[in-house]
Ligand code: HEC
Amino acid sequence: MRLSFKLRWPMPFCLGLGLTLFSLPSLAEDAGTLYNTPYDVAQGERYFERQCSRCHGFDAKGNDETGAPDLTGRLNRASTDTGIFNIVRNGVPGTAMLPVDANLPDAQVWQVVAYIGSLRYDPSLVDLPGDADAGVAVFRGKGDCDSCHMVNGRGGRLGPDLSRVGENNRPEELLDALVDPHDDVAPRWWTLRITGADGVTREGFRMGEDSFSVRIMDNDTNLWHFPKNDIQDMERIEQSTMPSYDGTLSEGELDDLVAYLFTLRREDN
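Show the structure of the chain whose sequence appears above, on its own, in the form predicted on its own.
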């Protein structure tokens, strides 16, 4: 089953990121327009893969373990190309985001900005075959999605909060998650089966883990903390607890559900 969608207009090179910037020097404010060709995007991608993917991932989706943000949707610290340039050039004080090499030419930094910009597009220009209103009914009804997932404060806690899932996921990615949920499960949603010092085995989502301890949340949302030197046995299950909807929902219902999920994003003020 394939999801068919199209853009009503060519994807523009624009960044709808809308948040606060640090008081950093503004460098060559309009230079970004000089470095947004396909060649520049490709060069920016090459640099990103060499230097930035270690934290942000090759897909630029970020890393919950390191705190590196997803760069494919709205950014938390920049609202313009210049803002992104300044963050790449100067880093973010007090965080793991370090500045690039001081000898790196501005032109190459702008190419990185061009690549980051190429990762997003205007969602209003996407035509989807499904109906978002019908998708709400699937989400809360036949799909029973809200028993595990929360949207704007309503729903369960046994899966990721989906209140802004449409910001950082394209329609085809949403569909893939519905029909093949076991592909590339984030470590936060792995299941751990742990036998503690009391000999009791408990199972739950991996809420946190370091060199000395691990914490899980069970299906009743109880939190359990285990010092690692007290653990008798621990099994890591890296599959999702979410069922596949391939065959459970019709193609039309999947299209409707994707259309609804794609609308879930932060409201502009």
Contents of the next structure:
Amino acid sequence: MRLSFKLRWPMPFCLGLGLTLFSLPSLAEDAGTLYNTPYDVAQGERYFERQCSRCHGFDAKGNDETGAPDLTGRLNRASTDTGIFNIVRNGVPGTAMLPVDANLPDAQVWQVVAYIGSLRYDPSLVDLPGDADAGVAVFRGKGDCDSCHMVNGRGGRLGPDLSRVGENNRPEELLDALVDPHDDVAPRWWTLRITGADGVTREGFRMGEDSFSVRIMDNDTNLWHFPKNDIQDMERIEQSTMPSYDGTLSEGELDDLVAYLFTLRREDN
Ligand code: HEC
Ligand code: HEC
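We have the form predicted on its own; now please give the form predicted in complex with heme C.
Complete assembly follows, chain above in first position.
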């Protein structure tokens, strides 16, 4: 499977060697740009893996179980590097997001910020082979994607809402989702096949579960509720209900879909 696109990374801010740490600008914004070299990014990544990945994941894409959000797209609580610095330094009060060790030097916090910054990239700098308008047509037409997926309030509910899927996914990840959907399916989209007290087997997405009951939603978006005592048999299917489009759509159509999906991001972006 081929996907070619060019990426131009912004040049790291470079400083003359004459400027040393002793003349650090006092403004936090300026300090951030000091610790933004590839070396700093690598140091930040090492720290992240040790201290942050257990909640946010090794790929920083977040984790449903810990409630730690995806850090690779637009963040909810910060839109500037200084904002991210403050979150990492001070934590988010009242949540599992704790401050870093008070003795950690600012320089190291900035390296973590530089690492987080390196995970996002400017979509306008990405040059994709596909055509987004043609992609919409495939999405609603031949691909029939909207029977399962909603975009901006239009479409089905049998898959995740894709209105902002371009924010947190790189083009190659979007293509992967289309050709290899069974890879890494989130528990929310696992299928449960349950045989209840009436002996009838029903299958659907796991909508909720507690000590006493399980709820699923079937393909016709009916909700079914099973008291655990009544369940005769339950099977968990960790594969995606989405088919692979490798082969059923042409490379050109896949490129067009990727180009379209990549444009899907919050309106005010
Ligand atoms: C114990 C779990 C945990 C650890 C460890 C953790 N975080 Fe978090 N983090 C969270 C949670 C939960 C939130 C969401 C807080 C909220 O806004 O409700 C969060 C939020 C954030 C945010 C704000 C995201 C946004 O969308 O605004 C950033 C940035 C962040 N964490 C970075 C880090 C970094 C860097 C580290 C390591 C130094 C780290 N976190 C370690 C759980 C964790
Ligand atoms: C039968 C329902 C169904 C159809 C049809 C379908 N999908 Fe999906 N799709 C899903 C489900 C369920 C998931 C979540 C599980 C997974 O990751 O595969 C998903 C996941 C995705 C993801 C990953 C989303 C994310 O947040 O990472 C993308 C992108 C996607 N689909 C695009 C498409 C496109 C484009 C089409 C049409 C060519 C399509 N889907 C057709 C059900 C469907």
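What we label the rigid core is the largest C-alpha set whose atoms superpose within 1.5 Å from one form to the other. Numbering follows the first chain given and starts at 1. Note that this is a predicted model, so its numbers are computed, not measured.
Asker: Aligning on the core only, does the CA of P227 end up 2 angstroms or more away between the two forms?
Answerer: Moves: yes, 2 Å or greater.
Asker: Once both forms sit on the same rigid core, is the C-alpha displacement of V214 at or above 2 Å between the two forms?
Answerer: Comparing the forms between the two forms, which are aligned on their rigid core, V214 does shift its C-alpha by 2 Å or more.
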